[in-house]
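One chain is shown next in structure tokens, namely the form predicted on its own.
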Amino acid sequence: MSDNQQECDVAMKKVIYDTDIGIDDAMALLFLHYSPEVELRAIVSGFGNASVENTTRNALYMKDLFQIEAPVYQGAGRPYSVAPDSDYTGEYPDFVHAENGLGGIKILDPLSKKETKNGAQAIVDLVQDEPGEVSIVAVGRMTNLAHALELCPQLPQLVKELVVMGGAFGFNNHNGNVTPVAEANIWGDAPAAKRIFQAGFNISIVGLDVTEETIARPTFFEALRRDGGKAGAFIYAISRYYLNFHYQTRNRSECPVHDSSAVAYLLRPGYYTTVEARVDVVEFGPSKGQTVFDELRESRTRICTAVKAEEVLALYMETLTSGRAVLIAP
């Protein structure tokens, strides 16, 4: 059977990628782009790892560089709970992702343009066009989704599944990375996260409990550079800044695989152990962004508690070094 015949036999996943493109987000975007199981319908940008202007620019730059067909929609530039007429000014983790969000590599001005429709409206329209068929992989703040939910209260029933990279629940002794109790994506817009987690989506949460157990080391990035063509070389280049940050904070040359873990769950949920639970988020105060849960049977929310980390890394490597990835790379 030819590669094309095999790909036709795979049940394609129609995906909206909601992202604040920094280094690990870029890795996850290429994971989605090169997976033969994914039909990427849209990239929706948001603030987080960098300003929304920079994350949108990064999405458009990658769209051009890797010939990604999916349109790019610019989403929220400030938290859900901030009034539109406020003087909100964000602070972004340039010490993690560099000022441009992509490890400080040289970025050319993209030729592609963002769509005129805003990110939240695009999410609603795409899901309404194909109810029950579109999955959302959300690896940044939950702000775009909270605005989309406001536009369309029926959204949780229309989305096939929502996979979130965010939160920490104490499994495997992992609790927070921006405060002792909070993960960055949830902390960055806790009211939006609370709204989404309690809205009734068919949701899987891939938090620090498992992403911190999935570790990429220099040999992983070297293999990508050697065998992954243009995409592998790009990932190697942007990972230099990221590895340096983690070396300074951990005294080890390695980094957790955060956002790509959400893609891995979408593609291979069997690699993960989960519990069904009701999830809440602390919105304000010293514990802002803390995710708490009560286990429930027959809940539509699943929390990842354990992972087959080597299988996840192998799936990423296989996807980025496959014949398909090399052949369609420009």
Given for the second form:
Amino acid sequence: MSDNQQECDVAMKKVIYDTDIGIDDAMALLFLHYSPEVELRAIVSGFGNASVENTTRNALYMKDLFQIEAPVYQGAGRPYSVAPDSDYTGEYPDFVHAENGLGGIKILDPLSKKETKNGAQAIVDLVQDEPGEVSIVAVGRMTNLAHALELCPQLPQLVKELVVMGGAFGFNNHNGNVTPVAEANIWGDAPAAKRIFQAGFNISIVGLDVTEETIARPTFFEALRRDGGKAGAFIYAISRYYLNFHYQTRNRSECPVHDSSAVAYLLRPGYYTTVEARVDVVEFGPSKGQTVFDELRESRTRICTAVKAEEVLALYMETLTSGRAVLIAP
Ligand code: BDR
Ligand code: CA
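Rather than the form predicted on its own that you just supplied, could I have the structure of the form predicted in complex with beta-D-ribofuranose?
Expanding to the full complex; the earlier chain stays at the top.
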């Protein structure tokens, strides 16, 4: 019996996906969508890998393409501490994800529409509707969550589990990918991350310590294209740009599995070794975005320190090439 079949009896996880879609975010969205253990309740967009207009459009485009039922709520377009009326103009890593955020593939205007409610309010309402039932997978800046916390200070007690892709704590020699000490999601809104890490959520942090130990190679993408139907072909197409970026910067035709690792943690925490800790974030200055920790037993915060990477990759592959992916793929 496969891992997925064994988990069928387990209660479905109700998930809000907070994301800056993004190539690896798109891969993680398909992982959630096709997992038989997940009820995707909402997609909340944010700025990060591209502008919030583009990440929202990407979510809507994928909703159309893969018939994803979850509503799409547009979230923050600028960092937490930047006033809404300032003349902020963001800069986005188009060299990693392309200007459209999806590796430059042709994107048709979506038929689906975003919801009128904003992302932070949607998070609060969905969690308050089902206290203790909803998990959040956050794989972008934590701006939406910081605004949600402001709207609802009890949020940490109402959310079942928060899984964050972000940060780097020096395990396995991984420290930063934007600066020598900072990971992109934390660096992009350090004040928001600090608030969320210190708010008392039941939180698991899946940082570069493990995502950079989980490596997708060309054979992985080729297998997805061969066996993963429409989703596999889509992932293959968007990953060309991402692999090229990693080839240019690291001279290797392979890439770390960032955002899908947060989904893997949600589904199979046993694939990860963790340490309980208190976490802080450097908000300003040359070390902006650095994540630091103090080991602390009985903390509600866990940091991933090691991963069974082959199992993570196999779970992703199985989810995208069998069961629900084959049965419900349009
Ligand atoms: C994180 O930054 C983004 O580029 C990725 O989508 C991921 O969430 C990795 O540092
Ligand atoms: Ca992301």
